[in-house]
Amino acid sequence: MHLDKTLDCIGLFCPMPIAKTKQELDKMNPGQTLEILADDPGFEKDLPAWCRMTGEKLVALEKEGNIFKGYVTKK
């Protein structure tokens, strides 16, 4: 998988890993995609959810210890 960028959100809660999700994703053209680490334990449910409102698409989400690795591309 082509990685375009990654969004460091260890540390942050709900709502911000999706807030800066939404800002990253803002600033990337249509295609590329977008890797996001978090540790909240809500991105994993929060992450689809979103995506599923928005319509961006969710490529993967990934479980490695306690972080969380999202893959989303731009629609």
Second form
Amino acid sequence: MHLDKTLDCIGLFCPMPIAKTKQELDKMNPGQTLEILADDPGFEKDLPAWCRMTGEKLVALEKEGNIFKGYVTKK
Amino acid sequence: MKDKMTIILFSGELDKAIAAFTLATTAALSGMEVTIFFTFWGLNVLKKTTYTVTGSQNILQKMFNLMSPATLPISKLNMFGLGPWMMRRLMRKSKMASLEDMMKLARELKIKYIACTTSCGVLGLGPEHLVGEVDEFAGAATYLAEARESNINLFI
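Same protein, different condition: the form predicted alone was shown, now please give the form predicted together with its partner chain.
Once more the chain from above appears, this time first in line as the rest of the complex follows.
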């Protein structure tokens, strides 16, 4: 997978990981992929839900230990 | 048409305001148009200064505003201000966003603030007492017109 940017949201709680994801995607170009790192347990459900609402493409969501890695391609 | 959400913020407590602003900012971040209607105790969230007592108010309004300052209590375990202090400290320690952070984000996301004119009138509050971000001063009909077009309407 080609990554264009990584966003570190470790230590942040809802709604900040989603807020930062949105703000970061706003700065990127369509087709570019953002990697988001987060450890808020809610992020595992919140990122797919947010992508469903906004139409952004969730490419993958992985879990490593207690860190989630989300991959979103800008629509 | 854009999805819309409205919240009536009736409560003037820190914990409830945080809940309202968490949902409002997340909805706006998800592409919804969000309106918050501040009424009664909820207006305390918008007060510019701690004690909003001015010459234009009658004695009861002055007393009321003195006893209902902009320093928000919490809805349980307030313990004369110790509760909110502990809550803010815990939130900072766990790096949770503060109410002020979320209100700043709300403005960046263009969340609309409506202040209830009836409550403002009863409490002797004018635009000069509230933060400059209030978009409209209006009443129930304005709120209902917005709520009718919205998919999500909350009363907090």
